[in-house]
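In the block that follows, a single chain appears as structure tokens, in the form predicted alone.
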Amino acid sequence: MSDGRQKHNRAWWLVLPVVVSVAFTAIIPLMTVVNYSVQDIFSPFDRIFVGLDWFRDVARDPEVRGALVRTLIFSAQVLLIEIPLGVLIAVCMPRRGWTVSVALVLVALPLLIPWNVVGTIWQIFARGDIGLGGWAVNKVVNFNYTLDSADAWITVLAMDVWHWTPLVVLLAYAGLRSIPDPYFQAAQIDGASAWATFRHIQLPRLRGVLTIAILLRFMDSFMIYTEPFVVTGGGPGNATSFLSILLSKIAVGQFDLGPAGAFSLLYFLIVQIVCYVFFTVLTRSGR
């Protein structure tokens, strides 16, 4: 028994670096934000405890509510476009031969580009005067994302679809490759169509992978900041001012640490609640 206890005690030393790392990277910063959110800070030595006042002000702020609605709509559009498109591309990709490696490399290329570089690429690409994409669109309709709210929204949405659909493709493709060949052979013998094969064989096997893809894409799109900030700066007006951009404006631009702390905690809570709802619904529907 004593040897068993000694082994367990030694195991705690292996976990200790992880505990220390999490404490410094997550717990301590979170506690600092909580501390800011309940105080009105005038200087490092002059502050007043205000309780939940900042939370009430943030919750009642029409600018915050507008940013929340825009962020939710953007995340919903991202999921409705990227999940079906990613699955479609994964189904059409080759399963054997040298073309598999080529296809995977080409699909994964956008994921290797840093977020700020993606924003810069699309900032130039969508310009009507110097960008190829903006020039081509202007041949059909008048397009200017710097002046028109709808054009700015479409530009940010198209940029996110281009950048992150490959993640869904790779996850879906991995799920498809895990399906044993006898399933497809049986479907072929039974004379099943391509749609029937996808519906009854491929889609059920992709449920777990798609759950991960939906959660990842929702969290990423709901917290998107760098790309729209580089392309539009949240404009024109507030057209692409999402929660993250508004939070940065309050925390960094205005340096209002109290409201920014309360805003951050409410932001974090919304992400956790929505992800929990998504996970619960998706896992229960698969039973």
The other form holds:
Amino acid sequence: MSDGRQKHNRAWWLVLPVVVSVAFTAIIPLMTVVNYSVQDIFSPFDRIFVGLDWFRDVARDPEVRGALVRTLIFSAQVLLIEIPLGVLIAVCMPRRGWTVSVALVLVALPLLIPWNVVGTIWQIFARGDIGLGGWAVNKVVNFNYTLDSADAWITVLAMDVWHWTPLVVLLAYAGLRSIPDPYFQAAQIDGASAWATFRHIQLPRLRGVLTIAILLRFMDSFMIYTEPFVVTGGGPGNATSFLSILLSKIAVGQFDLGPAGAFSLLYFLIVQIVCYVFFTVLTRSGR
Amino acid sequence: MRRLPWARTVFWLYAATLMLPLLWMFGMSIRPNADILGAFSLVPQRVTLENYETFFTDSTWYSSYLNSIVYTSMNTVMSLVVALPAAYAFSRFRFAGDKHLFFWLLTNRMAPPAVFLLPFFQIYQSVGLFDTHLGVALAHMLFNVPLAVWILEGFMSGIPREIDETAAIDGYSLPGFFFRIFLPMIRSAIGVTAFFCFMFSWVELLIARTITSVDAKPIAATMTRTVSAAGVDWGLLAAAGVMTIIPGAILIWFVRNYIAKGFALGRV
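Could you switch over to the form predicted in complex with the partner chain, since the one displayed so far is the form predicted alone?
And the full complex, kicking off with our chain again.
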């Protein structure tokens, strides 16, 4: 949205279809959730207003707190591994010739696989008896993701790194490609080392795309559901039971509308706050 | 620019690691089940197509595969039709509340799908959209419309505004200009956006599974129900997994040069 645009309030007519469709898919459902969250519902005709009781219950629930801590740790680990790794691979990616197309397609491939199939792939790959990964690790240390909590966590983390680092690679690669050649020629004339070139030319120019990368990776890792659901089902015990998994268990499994509604709203709120903080910090620092 | 000496090695090692789990699944899909659970071997001892045969002859499998293709295609068309005029408005005009609206759209991308499960389930049942292709296509507009608006707006802003003005001087009306000049100019952007809408609708499982039961059941949901009394049918599951990768693998070739820009929401 660059400026110099005409002022033209009739443009609202062009935006109207979007507003209507998003109202139907987002606002009405969200209002329904708000409605659930303040009532105790026994049947469609038998409900009482309970105010903020559900919110208090949910905020105090040790199971919810455990899931929140796990999800936060998971998101932090995901960011710490995927962002540096993605930038490294992007710097190493070929830049000229036919290998560029091949490299782009290979890197993008994991992103286009349905999320439950990603789960299936790793369910097979990490098994000690029939999977290459699990079999190889088993040669060194005892590894079984269905029984051992630490192994389950590592499997889910490895799966996420496998699945989503390509997104960071693609974004960083696009950012690197947009740096004009004279920058590098100047660096070369000055005799800058590869590290100095990266630190003072490439990294600063990656700010924009890395902001998007960090935001997207935070949001998606914080909302992760399908992949761990397929691989571990939240187990063993509740070792990999993240917020989404717990929420859908309460909502669809037990059909507890009130607590599920309150849980949903708090969850949404946390995502929004953390994204807002990230966004503000990243766009302000270095200005 | 100067390249690090080991850059090539690092990249291709990474690419190989990336492909390993995929190749392994492919390997599983062409083995008979007895061999999968038998002795561990790196290369299939016997190659068979029986898993794919089951996939194409058992109606629960191929019909849910078709279901997924139908609702993703519907969603792609609907999202584009809705998003095109809006993206144009955002890139060309200033109007009351435009910035707020634009950012509010992105917050829908932040909403955990799990939050919307219950209301979707109940609303769709009460208006008769439950278990229909149209229902899933509508529900997926939740994240695809904001995505499409963001990507298209990014691409459209790259086209100079002078073109609009020249066309206006030449006597084109806004719709005439939009359909005859502007749309052909941004056809690669439309292609990229369509690809992303298709992809995100194709990979989503949680919502699609919740609001369908039989008639519009997605392939992804069928795959989560392969556990029978005899245990998991790994070969068939792997074959279905390979089949779900194919549409993306074909489409990606056409948009390979734009894919990074698309993931950056049109902003690089």
